[in-house]
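One chain is shown next in structure tokens, namely the form predicted alone.
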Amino acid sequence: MKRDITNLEPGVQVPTTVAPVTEDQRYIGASVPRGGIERLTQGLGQYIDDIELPRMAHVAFWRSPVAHMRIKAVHADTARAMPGVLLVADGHDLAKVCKPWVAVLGHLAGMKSAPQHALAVDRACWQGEPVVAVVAETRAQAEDALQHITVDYEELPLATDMETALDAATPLIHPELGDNLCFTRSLDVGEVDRVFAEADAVAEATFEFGRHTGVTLEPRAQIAHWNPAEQRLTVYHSFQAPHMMQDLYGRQFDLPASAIRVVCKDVGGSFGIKVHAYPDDFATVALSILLGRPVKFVADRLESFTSDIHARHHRVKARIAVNQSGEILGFDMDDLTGIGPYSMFPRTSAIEGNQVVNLVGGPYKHKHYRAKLNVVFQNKTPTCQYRGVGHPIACAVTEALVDLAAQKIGMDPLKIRELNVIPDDAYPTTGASGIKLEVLSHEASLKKLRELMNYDALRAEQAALRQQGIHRGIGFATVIELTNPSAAFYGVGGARIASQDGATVRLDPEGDITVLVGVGEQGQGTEGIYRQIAADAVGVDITKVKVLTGDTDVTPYGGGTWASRGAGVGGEAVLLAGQALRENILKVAAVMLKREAAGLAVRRDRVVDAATGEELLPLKELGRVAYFRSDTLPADFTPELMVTRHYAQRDYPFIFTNGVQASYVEVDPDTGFVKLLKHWAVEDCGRVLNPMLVDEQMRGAIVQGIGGALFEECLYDDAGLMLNANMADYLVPMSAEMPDIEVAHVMTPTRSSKLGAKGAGEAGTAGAPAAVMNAINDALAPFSACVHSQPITPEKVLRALGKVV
């Protein structure tokens, strides 16, 4: 038999039709190219480090070598004589500028976190945090400075293993806390004990997941711009949420807000690592504040990997309870995170541990649910939010579990997944943890999928290799994934993000149209998105469509790129403001026409009769009047073609997208390698805005999933050192190394929106790790060997093999 898939077509996918939401809906659900794409494979993109300002200088940060030290003194005289060293400043010299932080959140009780400053006053509690800066006319006169900073230091004991976390013999980082547990969870639904004593089947196993990090193209940088004269503050950031930061910089260093501009320009790549607000992002601007000028930061690659966010670090124990004829009872589940020694601004990094409380067991229609989770201090980079934030654990805990049900009750993998998923026609409902849902289709989905992949015949075609010796495995991963969030997930703690984003749309004289809007682009294509829904809502051709984002000056209030928001909650406000528009622009046409607004409609860049499509006038024509010859128009009519509209969903905590993924891989027995075969993905996102841009985030986010179940780990030596902190031994996923993704859609439109677009950008994240893990396991299912360990290494394969000790 050949050892290929191509005897393995998939079936015909039949698009699924939902009804248009414009008039002459022409881009919205059309395979647009995304806009701009040409300017940045062209190399023209303007990134922090392309950005020169008059008198701008550099700064340079010595950061802790060790995991734990207290700071006894910090020589600098030497380097602050060094040619062209401007400033030398440490964590005393900062505090007197910038204000520390908690990172706690209200609405998590308990929880707690220590006072964090922009550089260590004292001590460091990571390898990597930022202790000393200097600064000087260019990076490398600071980088030749620092060379000569001396810093006394004493090492003091560690708490690097989270497992020990909590022992009383473990030494406690921030005494003032009384120990080194940041926030803990309890939940417990229905009658676990009783189904579990009851169950004909109880799968249970220990889940580990290694941290990683997010490996940007663009690393984490900024210029800080304090102008004394106007007493105003300019921060060029490559960031995820500029309005966020806006309020923080006010906050810390009492400034006004209203004094305060942040610039997102070109982002290259984010993935939640420039979400969060970092020691350095707050030393830059104390720093620019100090000297009166602007200051550049820009990570290099090794500090990126100690002090950018890691995530994912987490030990799950777990178990299921199934009967016979297949039917999940419940789950029940401690998962174990370690986030470093602080909680992360202003997010806080509990929220990866609590959503894992919340997803496990969520795509199934049990009522028997118990949880514990711990998340504990150590000294080691702190961990928060990373795409798909406690999905991928979640979602490889459960779909790992199910799996092990089905081979106690003998039962085929997806055959038990179409059992248990809650019905297409049972929404809304809520899920056992409390999670409520609006609209899913996993029925459908897993209709799909089964067609997608062509399911027996990939049975079959296993079975005959493995007589051949050839060990193949076919996984499963049933997904949700919160998106479009309220102001559920933040504000109500008291961390002030926007869960609302605003757009303001403009036909300029020559009938263009402007459309500035808080989301902004980090590399996802939602400029291209809004490009569509704009030109669609007002009735003009794409091409006269042009998007601003990233500019808290011009842009209105928003909460920026996280949560997968950008399409659903962005989009809704350009839609909404775009169609106040075309109203007004009706408005001007009647009076210009004398003719009554009803009866007229606009299509393609010109005012028609709506009964006939006669075209009675151009939108420039229209522009050219309401601007420069408003004299011709009565005296009282003023035409309004600038409008905003605001949007915040309401209606659901969160709008829960669903979908389902399956791997095909080869495990070689000897070696403990594993080769990906194929990936299918059907997702459900609610209205699909551009296929090609959907199918395009969920390859990337696959990708990236498979990266943190195949490759990605940040390893540490005893004492508290990362190992690996450099490109060469850091393995992120290469394209050579990945399968053929092949994406399908089910479309489920939100109700809480008129677009019903939910996101899109971190499903695939969530789900690629579980469907790799139970893959690899189902190849391995002959030889009695299964693992739960990702990365899943070579040497982790030939351990649970036996065949390394």
The other form holds:
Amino acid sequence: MKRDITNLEPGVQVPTTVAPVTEDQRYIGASVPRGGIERLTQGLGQYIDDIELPRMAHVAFWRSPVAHMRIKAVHADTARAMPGVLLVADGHDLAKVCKPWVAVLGHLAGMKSAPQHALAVDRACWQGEPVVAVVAETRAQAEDALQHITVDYEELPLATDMETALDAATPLIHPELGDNLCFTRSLDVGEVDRVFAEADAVAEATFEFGRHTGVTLEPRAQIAHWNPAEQRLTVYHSFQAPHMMQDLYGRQFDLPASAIRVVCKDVGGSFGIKVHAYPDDFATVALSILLGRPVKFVADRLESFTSDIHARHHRVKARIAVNQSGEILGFDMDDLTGIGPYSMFPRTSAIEGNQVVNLVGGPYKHKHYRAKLNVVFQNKTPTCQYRGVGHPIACAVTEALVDLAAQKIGMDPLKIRELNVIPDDAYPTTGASGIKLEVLSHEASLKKLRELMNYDALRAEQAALRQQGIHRGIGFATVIELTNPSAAFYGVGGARIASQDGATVRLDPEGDITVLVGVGEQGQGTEGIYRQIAADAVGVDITKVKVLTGDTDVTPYGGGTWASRGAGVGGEAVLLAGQALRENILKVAAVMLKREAAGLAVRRDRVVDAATGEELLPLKELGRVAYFRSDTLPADFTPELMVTRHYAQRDYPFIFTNGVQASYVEVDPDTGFVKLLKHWAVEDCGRVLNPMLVDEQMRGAIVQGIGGALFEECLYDDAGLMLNANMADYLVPMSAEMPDIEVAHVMTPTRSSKLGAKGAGEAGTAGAPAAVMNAINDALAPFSACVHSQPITPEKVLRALGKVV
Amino acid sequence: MADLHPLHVTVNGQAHRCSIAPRTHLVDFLREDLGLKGSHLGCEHGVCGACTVELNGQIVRGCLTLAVQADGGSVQTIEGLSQSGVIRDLQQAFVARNALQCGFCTSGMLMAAKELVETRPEATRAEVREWISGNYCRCTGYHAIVDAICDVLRQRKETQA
Ligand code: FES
Ligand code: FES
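Can I have the other form now, the form predicted in complex with the partner chain, not the form predicted alone?
Okay, now the whole complex, with that chain kicking things off.
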């Protein structure tokens, strides 16, 4: 079969600003098209719902129609008698095979949550919590039977409003916890009151962020297959962290990990939505165990909206202190966030707020910082980590305050940033919140952005148009993003989420390379960059490289995709394994050629003389001899043409990336509509492995960030019921409203790895809401109006303008 | 459940005669009865466009069209278009521009793009954005998709000139 990558001549856009990482670097750094995606353009991918197994049954869940209820009785006799129905089970039935879990982390001191079950036991705590499972031969039969389930329930008092969650009058969601507080944290690095008292100017505001959700285009889906004869569980899962689920299934079902295989192949979008263990996941496995046959669960869109995690509902009161000269002196903030009735398993829902505390003020060299965080329970869908975890909140708060401060002292918003960012020569350093920053490039990035957007000309255009009654605004966001996490994030807190990742690289007899990696593919192009890295590390043509991921039976153990770790952690493992394989290839070649390995190199599928480049031995010939003619090799020599290497980043809790974004918008003061005209992003993710893929990561993430800034919100009524739980009413960015997005790179490789790559998947989401909000407020400045509540809807703009009350 | 209805339909050039429950949606018929898994289900309520297929030469939402509505008609799915090669240039442009990430929206997006390049050869970048605004993509940010479609509009114009 013809291979899918053609015309890959080296030299296409290979950046020259950083030294090569391999001897003969051809692909790392080039905009190489991702191999293996032709099948997706031909409709030949295989997502979970495309898989059909013999005797596969289908589950549909009866979910709580109210936000808080006591389950009195489940009447299922009619449903049981419906055609095709195999099993109807409730929480008590599943609790016999699946243990409950409590999602807390040991290093988040004082954090609390309550035990949670695969299906609600006695009580359901949010609209959408699964209560009864119906398994039938077909999905339609399961859904038909669902309509004949009756549950007697009694509605319980509600705690939905996070503002009143801790009031004495508010009902307790879990009385045994004593209050509705999941986690609280205070940080005070000192002298904040004095600094604010002595500052030339103080600006403050209250920020609101709407609850939103991921809306992965492929809903959450899995097929669990318990094979009673083998006592083995196989789960096909649309998921980001297969080894994590293997471990959790083992623990919750009391099975040895060796009896469990988790397979995650084509995943139709994830964004953090598919890195959490949902009750539905355990329920589907439990049902398969009870039935001894495969069971498929595919969420429909309506249930996705109330059962996928939500994120980002925060109310932040914050202020900034500056001097007349533009020096930022300090930040002070108070963050309140509501997380639903349970902390999500196993990452916990406290992490998002914790990140807000870590990140506010992060790009700037101020010394004084005080922060307070309250994470409270409420009877709404659980929230947890979603793309950019906490970053969009922290960045919007910080950057809006910086703009307000600039306005107060009459300084240009780009200038105040240039004055205050931590200088590029100050690293490594520690931020005011205590975050360890390895090496960043704020100054270089701001400089590049200023040129890229032609800032002075744009300001002139804005001023001229204002004369004509056209109100445009320019907004900035300086961003830091944490990537390449060490074990400090989860491991030390007791969560069994691998911080290391492994790669196996094998030379096959024909000279082909097979690469197995713990981090999988959800569309980011992970497999594509691994091909590039492996080809360069070994010294072969990229068309020779095959990458396999997403199967716990096959790949080295690893953490999977989260915190933008695929390139920096997984990629480093591939590099190390590829280079080790090349060393082994040279050992075999030395034996075959009866020469010193030191004088040999691998170049373009051949072993060559390192000094002259003379071709000595094609890898195809080396493979033939190594695998099939060991009789011709010395008796004491065995070729090792498959090697595995692991990598864990240990130097810092995280490796931070940085960047800066700018947004150009037009606001119609009569309608409140915002038109996005253009968006720029300069980002520094260390060594850029594939500029085209990084650009698209940035753009996709920026558009998701814009979604949060302008459109997306899970709206609830007072009864805790979601009002817009469908795609028609829950707005997301569509192509017509989105601007063109220009992306440029600055490269400051991390020294914590050979590859030097940092993550790139989330910075766009982190910065876009701040840039867009600041641009809107810049446009509204002539009216002395501003809006700090996201999503910034036309109504909120009109309200800010005093046109509606 | 109601009685089955007879259905005569040509899918990707191949004739099918079968009986089908009247409530079956076209996309479920294609996916489940014919095993054509290229059309995806993102919402099942007509909003996302992932289920887009061609019915009698026009794109429709496979999740809003009943299979019986296709009776006597002709359906093209992404599999058929791939095999006949009529959208090879679009598929290549999508790969070259990295205009897909997870690929879940891609079949529907290509269906929409095909109708655009065939019926609006003069479309501007803004018109391309508008045309595909009936199709969700949660991964790409749309920019690369617009680039890819504009590339094909340009190429097709050049080959015609
Ligand atoms: S599945 Fe048909 S439009 Fe979404
Ligand atoms: S590529 Fe994932 S939805 Fe478009």
